[in-house]
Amino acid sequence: MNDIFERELTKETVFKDRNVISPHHIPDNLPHREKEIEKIMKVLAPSLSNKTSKNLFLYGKTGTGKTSVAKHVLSRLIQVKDKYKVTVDAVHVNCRIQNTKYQVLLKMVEYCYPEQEFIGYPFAHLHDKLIKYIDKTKTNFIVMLDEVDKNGNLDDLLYTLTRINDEVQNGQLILIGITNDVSFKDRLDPRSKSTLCEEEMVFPPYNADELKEIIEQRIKTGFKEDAVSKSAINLAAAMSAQESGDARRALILMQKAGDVADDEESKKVTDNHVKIARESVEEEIVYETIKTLPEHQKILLYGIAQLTSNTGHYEKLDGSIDKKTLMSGQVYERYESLCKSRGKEPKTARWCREYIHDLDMLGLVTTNISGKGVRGNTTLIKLAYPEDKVKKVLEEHFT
């Protein structure tokens, strides 16, 4: 057994620093996001002279650099705060994990008072402690709400946070909301929407040339010299651009390709290593995405996978069959049935439409409005990945 550990630790590798290839690593330079960086800096710049800064909302598909750019700008802001003699605090909150209003405020207060324990205290106490901290320190407190649309108390959360500035005499609270869903504000209560006072930015997907440059930047410090063929870089960039324009996926693909090369004891990453890595990357991304879905979205997705396996098709007026395409009505009926079989109260059809929209935004399904040749006017839904793999992942989480 010890021989296996020793062999793994001493074997040759194509990597110089594998962590650099991770999508979680934020380099000093973010190619093709210069305009977005500049705009965010302009929005936050007033805070360096203790002037009011607007809230900011960043939109774009997964892997378009929203979180990386926001973190990059905030780190630069923290670096220069002493020069301008201002107090700046910044906290990152993942709303898929901190998915209630209470959990978000708890994380913020724990940042403010790291030596104190707040779990179990009522919400009003946390709210009061946050206001007192901002007032006393005169801080420009920036909270980055990543995947903000996944918070279950979104209206109450945004309303509460935006009204804090009405209660502080010194300092301010600034929101940076990050979401994949460009239309998420349409679901907000008018009361919440009216308090935002925000700037908005949309991050476009990367094209193949841009992804190639991003990959090349990471390879310089992440892989050994000449350890990756140019054609392998081109192929990884082309694949990622064609599928989604997702830099995160491109970097994971290169990291996996390096692992495949190491397993084969190859000194160079080739096209074939990228092709082998592609399948495992797809499975990993699907697994990670599905396992973090809220419970009702998991039930809905499971119903879509079941229907796709059993009866998924739609007959057009001309008699042709659109295989593995489902109608929103039949999807909702299956969702209701699955909820009841699990002892859960099903959400309304309106909420079901929102869930389908969320699954579409995550790339787990594709949706289209029925057009010419289709009976009626309905949303047509198609699973984006093989139904057996989707069911397998969900069944692991249901047991």
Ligand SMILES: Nc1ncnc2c1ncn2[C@@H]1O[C@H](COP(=O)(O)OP(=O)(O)OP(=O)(O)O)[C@@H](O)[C@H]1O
Second form
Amino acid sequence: MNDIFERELTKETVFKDRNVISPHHIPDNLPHREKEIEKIMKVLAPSLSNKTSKNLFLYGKTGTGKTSVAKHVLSRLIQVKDKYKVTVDAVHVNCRIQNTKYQVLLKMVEYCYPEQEFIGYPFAHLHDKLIKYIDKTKTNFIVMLDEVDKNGNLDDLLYTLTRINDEVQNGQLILIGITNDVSFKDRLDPRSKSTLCEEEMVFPPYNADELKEIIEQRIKTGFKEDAVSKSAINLAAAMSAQESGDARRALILMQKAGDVADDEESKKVTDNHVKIARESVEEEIVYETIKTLPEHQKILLYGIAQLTSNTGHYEKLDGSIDKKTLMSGQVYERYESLCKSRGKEPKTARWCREYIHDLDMLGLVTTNISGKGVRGNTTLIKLAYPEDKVKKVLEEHFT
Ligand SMILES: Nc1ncnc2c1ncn2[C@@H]1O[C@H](COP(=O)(O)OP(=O)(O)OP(=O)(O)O)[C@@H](O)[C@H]1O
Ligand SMILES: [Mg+2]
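Mind sharing the form predicted in complex with the named molecule? What's above is the form predicted alone.
Next comes the full complex, this chain leading.
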């Protein structure tokens, strides 16, 4: 048995440093985001002379570099602040984790007073502490609200944070909101919108050439010399660009392709390894996403998968029938009956529309509004993955 350990440890590998290929790694240099970096630097530059800086809103699809770019700019700002003799602080808040006003403030206050313990203190105390800190240290305090759409009560949070600016004599709070929900801005309360979107930027998906360069940059340090064929890189870039323009996904694909090559004891990553890797990447992403859905979204998706495999039909205006396209009404009915059979109270139809929007955002379904006229406006829903696979994953992960 020990031979297995021995063999694993001494196995030949195509990687020089596998971690570099991981999407968790943020390189010092971000190709094809120079324009975005420059624009954010311009927006934040006034803080280096203690002048009022505008809040900033960044949006764009997943894996387009929003988080990496924002972190990159903030670290450059922190590096130069001493030269300008100003205080600049920056904290990264992930609203998926810090999803209440209290938790956001707690994270900020903990950053200001790293020696002290604040858990359990009332909100007003944290608020007070934060104001005192900003005032006293005259800090330009930048708060990066990442995945801001996940915050439970954003209007309230934004109100609280912007009020702090009215209460301090010195220093300021600057907000950077980030989301991959491209329609989120339009759903914001008008006041929140004008607060957060003083400046805004869209991050477009990467095209194949851009992804190629991003991959190549990582390959230099992550893989051994000549371990990846040119055509494998081209293929991975082209596939990822066509699917989503998502750099994270392109990198996961390359990492997996390297693993496949290692498993086959090949010295070089080829097109074929990329193709094999793609299937497992796809599966893994879908699987992970479905597994972590909230209960009611699971039920809804299950209903969609069931309908797709039997009764789903949508008669097109030309009379042809698309068997896999569903209408929102029929989906809601199925969802209601599934809730009942599971002993759950169904949510309202309005909630259901929101859920469908979320499933669309996650890429699990695609939605379209049917043309006006014949049937009025109804949302048409189509499952993005094979129904049998979706059902199977859900059956394994219902609570
Ligand atoms: N221009 C780039 N150059 C090099 N690597 C990049 C670039 N853009 C993205 N990446 C890589 O892709 C990963 C994902 O990017 P990032 O987390 O910034 O995306 P995001 O837009 O914040 O996505 P999400 O909306 O899912 O949070 C990064 O960790 C980094 O490894
Ligand atoms: Mg991000």
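Take the two forms, superpose them, and find the largest set of C-alpha atoms that agree within 1.5 Å; that set is the rigid core. Numbering follows the first chain given and starts at 1. Quantities reported herein were computed from a predicted structural model and do not represent experimental measurements.
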* Asked: Rigid core fitted, then: does Lys291 show a CA shift of 2 angstroms or greater between these two forms?
  -> yes
* Superposing on the rigid core, do we see a C-alpha displacement of 2 Å or more at Leu300 between these two forms? -> yes
* **Core fit, then Val80 C-alpha moves 2 Å or more between these two forms** => no
